[in-house]
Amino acid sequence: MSEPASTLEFSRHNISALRDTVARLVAETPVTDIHTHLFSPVFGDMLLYGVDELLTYHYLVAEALRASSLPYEQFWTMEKSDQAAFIWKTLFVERSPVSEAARGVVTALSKLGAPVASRDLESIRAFFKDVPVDDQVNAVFKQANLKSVVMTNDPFDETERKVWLDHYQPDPRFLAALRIDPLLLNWKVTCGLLKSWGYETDALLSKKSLEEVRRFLVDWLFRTKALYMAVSLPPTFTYPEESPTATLLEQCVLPVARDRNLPFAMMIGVQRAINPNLRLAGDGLGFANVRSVERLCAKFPSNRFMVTMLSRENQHELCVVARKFRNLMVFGCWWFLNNPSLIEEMSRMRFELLGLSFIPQHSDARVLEQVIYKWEHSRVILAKVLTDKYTDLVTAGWKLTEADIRRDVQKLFGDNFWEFLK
């Protein structure tokens, strides 16, 4: 008889076997995606979705017109149906869909069962036509193999603002995070609009001002039940500093976070509109500090952080402050580190410097369909990854099992993110 599959061992031996239950593994285990800018049907308009958003998503326009002599100005003038018209034309039938960003939507609209071999815009149109959101929201969660989504939770967008307080349902596919640029890197702007809400805050940060801010983020984490507090920084992000960037973290963010016992989340390194002519899809990103990290970990011991970067070059320095401060969870390829070579460098080299305690992806979509590509794709590259980890594990003498394998992917895919809130 043979041996049930749970208990298989692995040796240099049956290194084929241990391949295939790596993969098989990798694609069965649902993932918790921490980190996105998707929204639950409840929120309206804001949860984009469909073919049409897929195609008009920032990349994708940034791509588009980099290939095409389009003027900017007529770009945006135009709806977004013939937006998407247009980038359909140029990077799908002109040219063959290569990039990450093209080939995910082949992706995403195969998995899903459209037509997309026709390179017919209008026949996969029809194929979504009438699907229902809620449906769409099942198709994608299923294709994924998505247990839940996190969403960027903003108090500052009034239109998302109107939803938490008048009609918000909770759903427990989408969970919350609170996310605060505006109150951490636009203080004069934010001080007049949380007065307006009824916060006794001002321009000079009092202490009664503090003692605001602190009230206005308790009163929003336990609205939304965020799971964690978020922030996209700058590259010239530096801290210690005198500024009100700071005194704003230390006064107030990380004392709240603490109290409530939540991670803070730091997304370090994009520069905004380097060419604003391409709107979202004009942001750049540049080198940053990672000391600053590294002394936030050492002065608040007491606090969680959780911190990608966007420079490939600084991939290196925050693993090796990862290993000193066990309060610092690295997480995700953000942004334009989500390219299929850089996820599989970074992964390589985070395995190698911190064994399984990170978190290794995040799709960052702020299309519903977009989580299928992202996911799929990292899936393809982490079980190759893994497989070469564990080939150079079982080579050496060690004996391995399916449990272990299927432990160390749940550990990935969400174990370790759920660990790090408790």
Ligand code: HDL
Contents of the next structure:
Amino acid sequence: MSEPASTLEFSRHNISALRDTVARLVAETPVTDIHTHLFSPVFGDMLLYGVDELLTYHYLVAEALRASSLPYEQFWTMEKSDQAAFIWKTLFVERSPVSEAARGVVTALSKLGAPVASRDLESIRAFFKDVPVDDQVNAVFKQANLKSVVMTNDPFDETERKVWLDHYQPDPRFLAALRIDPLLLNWKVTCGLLKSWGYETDALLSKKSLEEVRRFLVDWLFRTKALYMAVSLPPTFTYPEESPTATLLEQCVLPVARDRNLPFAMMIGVQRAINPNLRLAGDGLGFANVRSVERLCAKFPSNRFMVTMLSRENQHELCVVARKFRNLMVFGCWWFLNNPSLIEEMSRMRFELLGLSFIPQHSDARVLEQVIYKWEHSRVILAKVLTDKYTDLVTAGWKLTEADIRRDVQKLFGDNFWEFLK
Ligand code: HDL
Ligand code: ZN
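So the form predicted on its own is up there; where is the form predicted in complex with D-arabinohydroxamic acid?
Everything in the complex follows now, all chains and molecules, and the chain you saw is the first one.
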């Protein structure tokens, strides 16, 4: 019978026991994955799963097309199964899958018991053949040790909109977030769309228009029970500025977020379509303006902001701004930062500057099985960094208990998020 958790104490004299305990608790603590592109099974084909979807993830499309001379257009004319086979051959057979996205496929397939060591795509496909989607969701959530995931719900996506309007059924494992990029970034087109849906909007952003945009947001926040509203912003995003984006933010999004006590998530730094030939895989990044985040936090103290930035060079500044504004929650190692070397660097900096008051990771998964590798890989790094921080702490003379560690990890893996929503 192991000792009751709270009596186990750590000091400079039992660091190896500390390391083992941190690794165990980080592995054992279920996660709330606060930003994904997954969908509950009720959304049908919008929920991507299986080995061909894993292989045709846009990260791997970019890597495979870079490593080959296949003409872009020829790739796009291929069937998905042929695209997957091309990517498997290019990144897994002709060379070792050492990139984070490629290694992730190996981790996910291995953890699910697929014969990945065979390097034979057909036998891997056979392993998953005819697995019912609900069984796959259960197996994946168990393997990844997920409590729940937050979807990215786009009311402007025609396919998704139909599900919400016709036959949506809640699934407690899949929570909603309302994604409003077209509203904030493409008002010229979106105002017409809203009008066609019965909202009295016009391009000039009249008083009535702003009122109707608020009504639209309230309607969709009610319909989706979204936990937060979110937008992905370019590196050029600036606040304040004279623009429809700033007007809609000030007059519609932030007031509705305040009234409904919801955070607003800004994901800042994507430079869309730097190589359009790669389609969804063609986005890059740029250095963004952290001052704009600072000004929003200062000007709207009753609003709460969740922010992640795409440029490595923005991370330190963002942490310092978070030290100054408790209505700012820094989250995740987003996209091109979701690599072991950068997750480690960012997590060390965040523990050192923010203590435990941040959300260390989200998966951004687009394909169901990705959550297995995105969390497995991140848990290993977070356990390593946290152990180092605890080692420094007990070396300084602090006494640490297993209950302390359990509490801290629960904050990082969900409680900080749920607290921030209150
Ligand atoms: O805008 C976003 O939410 C980004 O995460 C993009 O979806 C991006 O394509 C992505 O999948 N990143 O991981
Ligand atoms: Zn995303």
